[in-house]
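Consider the single chain below, provided in structure tokens and representing the form predicted on its own.
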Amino acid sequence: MIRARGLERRFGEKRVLAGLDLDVAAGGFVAVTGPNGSGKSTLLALLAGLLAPTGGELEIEARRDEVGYLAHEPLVYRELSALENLELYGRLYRVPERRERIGMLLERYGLWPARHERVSAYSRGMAQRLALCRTLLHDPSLVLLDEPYSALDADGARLLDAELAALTGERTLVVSTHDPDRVRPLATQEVSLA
């Protein structure tokens, strides 16, 4: 599924990754930990085909379509509601039956009751779930996460530690985290950056 050589990644003089080899295997899990600063983010962003690397060679067998992308931030918009910023998603991505689809995500992540708020009235773990739920709506094969446990109460931590206990082996995972021992258990490797 992933396949990279003497990856690398610059932004002008500074060096973020440099040589990194990684074979992942379709349906395998990988945790990726090390310290702020670390390239964490700039290599899922580079899996996600929003950075090109500087050096090195790159393998993704997931069409852009085929992936899922949770970044720092959530990347939905504000000034509509939940409904509304999933119904956007799911025609972009033409998820057929998308309105049962986005009903059970919603649910699962329990934000059916506030379906219809502006996200800009959502706190920052509720924005969060909501986030979770564009990532996951088009059912992607890559599923990749940054640090998706920020800002997630116990309630919000539990229902990620549930899907992606559901998603092991069924996707290929790569999650990036301060909190290695909270995805150690389900990870098929790990990644530590320095």
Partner chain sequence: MRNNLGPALAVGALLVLGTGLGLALFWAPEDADQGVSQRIFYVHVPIALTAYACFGWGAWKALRLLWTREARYDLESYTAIHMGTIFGVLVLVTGSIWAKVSWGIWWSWSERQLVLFLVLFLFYSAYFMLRYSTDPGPRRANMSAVYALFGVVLIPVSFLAIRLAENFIHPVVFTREGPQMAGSMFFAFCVCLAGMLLLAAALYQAELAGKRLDARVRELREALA
Given for the second form:
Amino acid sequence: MIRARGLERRFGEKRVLAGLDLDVAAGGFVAVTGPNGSGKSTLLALLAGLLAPTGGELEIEARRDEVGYLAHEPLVYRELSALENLELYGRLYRVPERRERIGMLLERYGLWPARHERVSAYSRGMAQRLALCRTLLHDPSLVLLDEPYSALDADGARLLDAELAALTGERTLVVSTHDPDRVRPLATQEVSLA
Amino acid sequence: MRNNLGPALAVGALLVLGTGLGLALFWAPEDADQGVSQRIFYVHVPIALTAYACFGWGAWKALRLLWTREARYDLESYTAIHMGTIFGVLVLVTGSIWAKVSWGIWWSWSERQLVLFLVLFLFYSAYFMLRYSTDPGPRRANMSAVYALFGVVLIPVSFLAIRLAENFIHPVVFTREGPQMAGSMFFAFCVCLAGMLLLAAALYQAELAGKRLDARVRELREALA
Amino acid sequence: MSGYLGDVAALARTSLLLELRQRDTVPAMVLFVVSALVVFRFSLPADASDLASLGLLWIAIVFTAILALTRAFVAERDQRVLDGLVLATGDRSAIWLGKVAGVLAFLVLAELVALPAFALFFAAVGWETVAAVALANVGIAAVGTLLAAMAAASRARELLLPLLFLPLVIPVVVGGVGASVEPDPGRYLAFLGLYDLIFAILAWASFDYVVAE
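Please could you give me the other form, the form predicted together with its partner chain, since above is the form predicted on its own?
Starting with the chain above, the whole complex follows.
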């Protein structure tokens, strides 16, 4: 699914990733670990196609609309409601039966009662749940999650645990985390960035 | 091979440009209407054409960048536009001197080429602003390339606009008719143009070599650190 | 194709919906353009012709457009929504086209106030000026939206946009003023149409490179 050779990314003078080799088979689960500033987010943005490598090779066997990407920011309009945001993304991703799919995700992540509220009124944890809905909306075959547990409360974390367990093996997952113990039971490989 | 290109271009530029200027000053006949001041024509017009050539070259490299996504084209496009802007400033300076000598004023809105270069100067200054206020990387390369392409499209569109504007902005008081060039004048002009293009090419090579060396040194320093 | 146009419509609708909720762009544009006209009133000598004031009308329109364009990607820059759209949209030029439609709508709304105000304060507005404004809007929105996306990705942002935009918009001002003041507006209108065509195609084709790597 993913093949990287000598992957490098610089931001101006600063080299954030250098010489990374990575092979991920379809259905694999990669835990990306490392301290702050080690390039975890950069790696995920590279895999998502938001950033281009400045050196090395990167091949991804997935079309852009088969990739789900969870970033630090929720990537949703603050002044639209959860429903309006997901409607827009669902239409852009051409999600079949999108009303049902959106309703099911909002229900699962406990946002259904707040679906008409604007995201600006959401707490950080609710925004993160919405971001998860947005990431999984189009049932991506490659799921990239950048610190998915951040801002989630205990309930939210349990929901995500269950989601990851259900996706494991079915989808290819790359999850960055500063708490590797949380995903280690599911992970098939670990990339440790320094 | 590449190492010899720069010095060869520089020597060639000096020889051809020197010859051209010699021909223009001492050999070409004096213009009947404008007298000696017309001789700035042999510098002014070749500089302007060279500036266009640089902008065009920069846009071509920009197109290559968008096409191939190879980072080296970004530097090449930038360097060409840098050269074009320097020559563009020289167009404004020499044009201004010519206007002062011929008409006693430093600036004339009725001189189309001068007005066009003022617009281009503003446009390409914004190009540098764009580069300075964006972090180096693929995104900046893309945006610079797109803006550079807008530039070469803007040149003919602006030229047309300036011609159209003459009707209502300023009646054309002064005309600088394309001089009825004698054969010898045209020959001197062509030699000057060739010299100026060689000069631009030499400067382009020199700046590019410098910038590449710079990048290489930085890489080595980083590797050592 | 209907999928592409559907994307454009959804994105344009989002722009309008956001403006409807926040009302932070169009009212500012309207207030700005009327203020500008009043300031111009005091900057013209008493014996200045109507033609001079028509020239100022075009300045007011261009600067009001800059106001709209600086705001164009604010909602998308917040929370990195633009990255989300870039990943989700099949053909990214749809993002540009949706935004252009939104900017066009805002421009027209501001001009619905500006042109009558101009007629009230200065001189009658002829059909040729209205036609020129309509044509100029297209070019301004097309070029301006692309440049706004560039400026949004830079550090200088609001500062950079006018610098990038003004040299490119000089031909629009020439075409607009020419159509307003010349006895034969036809070729100026044709020139504006040509500008729209050339730069709209260029911006449409290059937007992808500006928002993605």
